[in-house]
Structure formats: structure tokens, C-alpha cells
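So this first bit is one chain, no partners, the form predicted alone, shown in C-alpha cells.
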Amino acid sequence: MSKTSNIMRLALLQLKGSKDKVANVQNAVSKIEAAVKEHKPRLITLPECFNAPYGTKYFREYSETIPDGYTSLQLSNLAKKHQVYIVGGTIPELGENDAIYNTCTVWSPTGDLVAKHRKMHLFDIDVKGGIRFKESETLSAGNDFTIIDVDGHKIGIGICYDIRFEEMARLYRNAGCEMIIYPAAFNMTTGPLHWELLQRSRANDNQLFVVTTSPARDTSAEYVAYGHSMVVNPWAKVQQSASEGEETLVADIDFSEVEQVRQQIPVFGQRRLDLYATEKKST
């Protein structure tokens, strides 16, 4: 597909969640409607686990099938109605053999499901004096890389903990991606330390845009998200950043910056591939 424009407007919706799935989805619906009316974005992104509480004990209860579940149908209708791309954060997906996945759906302006990314790296950590969380107690890991094409621009999809694995981002860069979008819910232990650092690192390593959309911070929730949804440019500079609460963050992405950076600092062509390489394994 030819690149129809180097400029693309994004809207990142940092949303506050609750234990009411319908209310969570309808909040997303209303925020999407408002963003379209006010900002006219080409692509809208939602947070990780935006329709459910983030917690292992909730994933199965809130899970749905894709693309015929309640949340999917709402996003499909909105994408078609407003002729926009929607990167639908993540939802707990009820998959084959009763497995549960943390899954990002991507919807085209025709309302079609164009991609489905299942979180590849499960969030299993135990930080002394900080946080313990084991997604693998409930979730299964996805095994597929996901690249979408928006107006001729390749965009890779990852989910939260995926951002810590630089090899994944490198493979997206090798495949020609100019942006990686990570719906993510960092917490109050890892967020202050690593949220911005990891985004700027992945952007700098691969000379592309990195976009993260977080839930809004709710200090009364069992899992408190850090917030600060962000857009980082290929120079690893923070282009836009949200605060902690509910917020719509709008950014105009100039994809010509990707080529400029890659030409001026041509590390991609200078790698010693005779000595090392990051390659996708066949499955």
C-alpha cells in the first residue's frame, strides 16, 4: 500500500475503569465519540484491560470471545460509524480450549477486525516491598507478532510487559515498522522507575514512534495504574504525555521524522550482522 500521508493524528484515551463492564465500555464509547467530534483523529487507542478490573481473579469472569463479544461489537460499530482505526486496548479473551488471553483488537474504518494481538510476555513479577503479580495464574501467552498497515505505515502491536523485551521491538523494526503501540497498565512500583525509560529506549533503539495508552490512576482500585499515557518520537523525545487522571491525549505524528532519524544516524545499516542478529524463529 502506498503511503497516502506522512501526517497521522492519534487520540490516546486514558480511561478510568470499574467493576462494571458495561459502564467501562460505554465510557470508552462516549470518549471515542467526543474525540472524533473534537479532534478528528485517524487512529484511536485505548488502555490495557479497559473493560475490566486488572487482576488475575477477574480475567475469566470478564472474558469474551472475539469478534462477536459485547466489547468487540461496540468497537467495530464505532470504527465503521466514524471511519477510523481503533486499537482497542486489551480485553480478557476467551479463546480456544477455554484458554484466557490478554488480547488487543484492531478495527478498521470498515468495522472489520484487522488484527488480534495476544500478549506474548506474561506479567509475572515479585518485587520485594513493591508488587507481586502473576498473570500466568490465569492467562495463556500469545505466540504471534502483529503488524498492521494504516495508510501505508506499518505499526507493530505489543502489550504492556512486552515493551521490556527489546528483541520483539527489533523484529518489528526489521519488518519495516515506523511505530509500535503498547496498550499498557504499569503500576506505582514500576511506573515511576521504568515507564518513560522503556518507551524512550525502544524508540531510540529502533528509531520509531512508541505509543502507550494506560488506564487512568484510581487509588481505590486493587491494582493502581501509573497513568501518563505517552507518545515518544524517533529521536526518543517525549512528544506528548498525559497526567494521572482521565484524559484524551492528541498527537499529530509526522512519519517523515522516522526516515530523517534513520538517515542521520544510520545504525540499522551499520549493524555487524556477520557477528550477531535478532531473527524471528519459525514455529
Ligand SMILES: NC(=O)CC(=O)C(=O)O
Given for the second form:
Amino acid sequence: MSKTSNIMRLALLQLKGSKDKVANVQNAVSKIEAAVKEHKPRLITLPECFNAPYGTKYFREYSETIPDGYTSLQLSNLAKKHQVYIVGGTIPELGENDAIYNTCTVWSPTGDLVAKHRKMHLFDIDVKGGIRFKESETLSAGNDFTIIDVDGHKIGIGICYDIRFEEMARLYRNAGCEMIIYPAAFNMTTGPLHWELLQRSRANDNQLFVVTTSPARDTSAEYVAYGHSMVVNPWAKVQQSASEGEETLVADIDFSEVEQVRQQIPVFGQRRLDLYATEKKST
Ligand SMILES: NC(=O)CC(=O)C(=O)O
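Beyond the form predicted alone, can we have the form predicted together with the named molecule?
What follows is the entire complex, opening with the chain shown before.
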């Protein structure tokens, strides 16, 4: 698709969550409706695990099939009704052979499912005195990279822990991406340490926009999300950041900044590919 404009308005919906799936989805519906009415975004992003509690004991219980499950149908209808792209955060997906995935769905303005990204790197950490989490107890990992085209701009999709793996972001850059969107739920241990650092690092490594959308922070929840949904520009500057609560962050993206930084700091062409390379293995 050829580039129709360098300017794109995003709405990042930092949403509260609960153990009530229907209430979670209906909250997303109302916030999407409000964002469209007030801001007319081209693309809307939702948080990781926005329709369910973020916890290994909940994933199977809250899982649903894609694209015919309840949450998918709601997002598809909204995308078509408002003629907007929706990067639908993530939901627990019931996949083939009864496997469960942490999956991001992307809906076009015609309501079609144009991409489905399954979290490639499962969040398995054990920080002493901090947090222990082991997605691999119940989830399977995805094996595919996901790139969408919005108005001629290639956008990579990753999910939360995927942001820690610079090879993935580099491969998106190598494929021509100007932005990477990560629905993500960092926590109160790793959030203060790494949330902004990782986004600015991936943006700087690859001279592209990095966009993250977190759940709102709920200190009564079993998993307390960090919040601070963010847009980082290709200069690795934080363009905009939400706070901790439920919030809609509206950002006007100027993709011409990507070319500007790449021309002024031309690291991509200066790589010593005679000595090293970042390569995608065929699966
Ligand atoms: N929750 C995640 O997938 C990742 C995370 O919180 C971290 O990397 O820290």
C-alpha cells in the first residue's frame, strides 16, 4: 500500500480491568466509542489481557476462539462501525490442539481480522523479593512475526515481554517497519526499572516509533500493572506518557520523523554486515 499521509492519530486506551469479562469488554467498547467521538483516531490500541485478569490460573478459564469469540466480535463490529484500525490489546486465545496463547488481534476499518500475533516470548521470571511469573505454566508461545500496513506505513506487533528481545525489533526494522506496537502489562517490580528504558532502547536501536498500552494500575489486583502507556519517537524521546489510572492517551504521529533521524544518524547503512547480522530463522 502506498503512503497516503505521514500523520496518523493514535488513541491508546489504558483501561481498568476486573474478573468480569463482559464488564471488561463493555468498558473497552465505551472507551473506544468515546475516543472515536472526541478524537477521531485512525488507530486505537488496547492493553495486554484487557478482557481478563492477568494471571496463569485465569488464562484457560477466560480463553476464547478467534475470530468467532465474544471479544473478537465486539472489536470487529466496532472497527467496522467507526472505520478505524483496532490493535486489540491481547486476550487469552483457545488455539489448535487445546493450546492457550496470549494473542493480539488487529482489525481493519472494514471489520476484518488483518493480523493475529501470539506472544513469542513467554513471561517467565523470578525476581528475588519482587515478582515470580511463569506464563509457560499454561501458555504456548507463538512462532510468527506480525507486520501490518496502515496507510502505507509498516507497523510491527509485539506483546509485552517480546520488547526485551532486541532481535525481534531489529527484524521488524529490517522488514521496513516505522513503528512497533506492544500491548503490555509490566508490573511494580520491573516497571520502574525497565519500562521506559526498554521502549527508548528499541526506538533508538531501530529509529522508529515504539507504542505501548498498559492496563491501568489497580493496587487491589493480584497482578498490579505499572501503567504509563507511552509513545516514544524515533529520536528515542518520550513523546507522550499516561499516568497510572484509566486514561485515553491521544498522540499525533508524524512518520516523517523516522526518515529525518535515519538520514541524520545513518547507523543502519553503517552496520558491519560483513562481520555480523540479525537473521530470521525459517520455522
Ligand atoms: N508481563 C510481561 O510479559 C513482561 C514484563 O512484565 C517484563 O518484562 O517485566
